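As a starting point, one isolated chain is supplied in C-alpha cells, in the form predicted alone.
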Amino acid sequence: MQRRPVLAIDIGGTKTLSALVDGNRVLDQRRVETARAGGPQAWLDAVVASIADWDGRYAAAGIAVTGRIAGGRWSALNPAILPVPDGYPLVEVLSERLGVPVTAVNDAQAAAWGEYRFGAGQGTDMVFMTVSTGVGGGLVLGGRLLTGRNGLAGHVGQILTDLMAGEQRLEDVAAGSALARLAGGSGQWPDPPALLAAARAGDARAESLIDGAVLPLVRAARSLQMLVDPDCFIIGGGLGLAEGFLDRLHSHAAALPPQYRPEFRAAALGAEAGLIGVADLVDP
C-alpha cells in the first residue's frame, strides 16, 4: 500500500498555513490568516475548514505552533504574539476534529527540525533562530532535537536582554513586531521592509532602528555559542530572511574573536520548513 503524506499545520501569529507533506515534499498548501481575537477555537475552526477536502488524504497529522507545547497541551509564552490560553488541550482537541492520530510542537523547534534534515543545518550542531513576528528558536544537537522537560529548549525570544529594564525578552526588541512599532513611529517609513530598505540605501536613522534589533540577537548568538558551541546559526523567519538582514547580522558579528563568532546562515526552506519538520516528526 502505498503511504499517505502527513498533514502539516503550522500556526503563527500573522498566518496559518496547512500543507500534505511526503518527506521533504510539500504536495499542496493552504493558507489562512491568524485571527488573533478569535482563540484556538476558531483557528481550529479556520484550518479544518480550509483543507475539508484533503479528507482521507493523510493518515496523521502534526502540528507546530508558536508559544509552548508540553504534554500535548498549548500555551503562551508571549501573548502580545498569540493569546493562547494556558493549557489548551490542542492534541486532544485537534485528534477529535482530524479523526486521525496529532504530533504537536512549538513552530521553531518544527522548523529547526525541518532545517536540520532536509535544509542548511543537515549534519550539524545547530541552533535555529526565527526573526518573525516574535523571535523563536530551536536547538538539534548530537542529531537531537532538543525541547526539555516543560517544551521551553530553545525559545531564545525569551532570553532577557538587559537586566537593568526588568523584564525585557529578545523578541521585545528584535521581532518584526518591534520593528513595526519603530517603523510606524517613525513617520518615516509605513513597515519593516520600508526600514531595511532605507536602511540599505544608507539612511542612518534606519540603520540605527535596525542595528537596535540586529545587534541583541548577535549578542544572544554569541552567549549560545559559549554555551553549546554549535556549528552554526540558520536564520529563518519573514524578518530574518529579508533582503539585507543576514548581511547586517554578518556585519556585527565580524567584530567578535574569530573563536566566539557566531556561522549565520539563510535557511533553506524558508516558510515551509515548520510544515516539514512536523511532518517529519510525526510518527509513521
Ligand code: BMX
Contents of the next structure:
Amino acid sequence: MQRRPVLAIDIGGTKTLSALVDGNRVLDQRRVETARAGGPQAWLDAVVASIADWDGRYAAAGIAVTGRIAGGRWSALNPAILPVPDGYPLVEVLSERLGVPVTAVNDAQAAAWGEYRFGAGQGTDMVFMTVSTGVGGGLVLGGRLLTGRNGLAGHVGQILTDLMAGEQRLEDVAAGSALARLAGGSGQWPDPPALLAAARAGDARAESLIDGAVLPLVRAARSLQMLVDPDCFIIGGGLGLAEGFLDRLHSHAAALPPQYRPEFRAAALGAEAGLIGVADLVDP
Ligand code: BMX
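Please could you give me the other form, the form predicted in complex with the ligand, since above is the form predicted alone?
First the chain shown before, then all remaining chains and molecules of the complex.
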C-alpha cells in the first residue's frame, strides 16, 4: 500500500500552520491566524475547518503547540504568549475530531527535531532557539530529542535573565512581542524589522534597543554552552530569522572568550521546521 503523508499542525502565538508532510517535503500548506481570545476549542475548530478537504489523505497527525505538553495535555507556561488553560486534553480531543492517532509536542521542541533531522543541525548536538512571539527552544543531544519529565526541556525563554531582575524571563526582553512593544513605544520605528533596518544603518538608539534582546540571548547561550556544550545553536522564528538579527548575535558572541563562545547558525527549514519535525515524530 502506498504510504500516506502525515497531517502536521503547528499552533503558535500568532499563526497556525497545517501541512501534509511526506518525510521532509511539505506537499500542501494552509495558514490561519491564532484567534488569541478564542481558546483551544476555537483554535482547533478553525484549523480543522481550514483542512476539511484533506480528509482521507492522511493516516496519522502530529501537532506542535506553543506551551507545554505532558501526557498529551496542553498548558501555557506564559499565558501572555497564548492563554492555554491548564491541562487541556489536546491529544484526546484532536484524535476524536480527526479520527486518526495524534502525537503532540511543544512547537520549539518539534522545530529542534526538524532541524536535527533535515536542517542545519544534522548529525550535531544542538540547541534550537526560536525568537518568535515568545522565545522557545529545544535540545537534541546524542540523537535524542529531550522533552523532559514534564515537557519542559529546552524552554529557554523561561530562563531568568538575572538574579537581580526578579521574575524577568528571557522572553520578557528578547521575544518578538517584547521588541514590537519597544519599537512601538520608540515613537520612531513602527515594528521590529524597521528597528533592525535602523540598527543596520548604524543608528545608535536602534542598536541599543535591539541589543536589549540580543545580549540576554547571547548570555543565555553562553550559560547553556557551559551546561551541555553543544556543537551549535540554531536560531529560528520570525524575528530570529529577520535580516540583521543573526548578524548581531554573531557580533556579540565574537566578543566572548573562545572557550565560552556559542556557535549560532540560521535554521534551514525556516517557518516549516515545526511542521516537518512533528511529522517526523509521528510513528509510521
Ligand atoms: C513560550 C511558551 C513556549 C513556546 C515559546 C515560543 C507558552 C504558551 N509558550 O515560551 O512553550 O515554545 O513561547 O512560542 O507558554 P511561539 O508561539 O512564539 O512560537
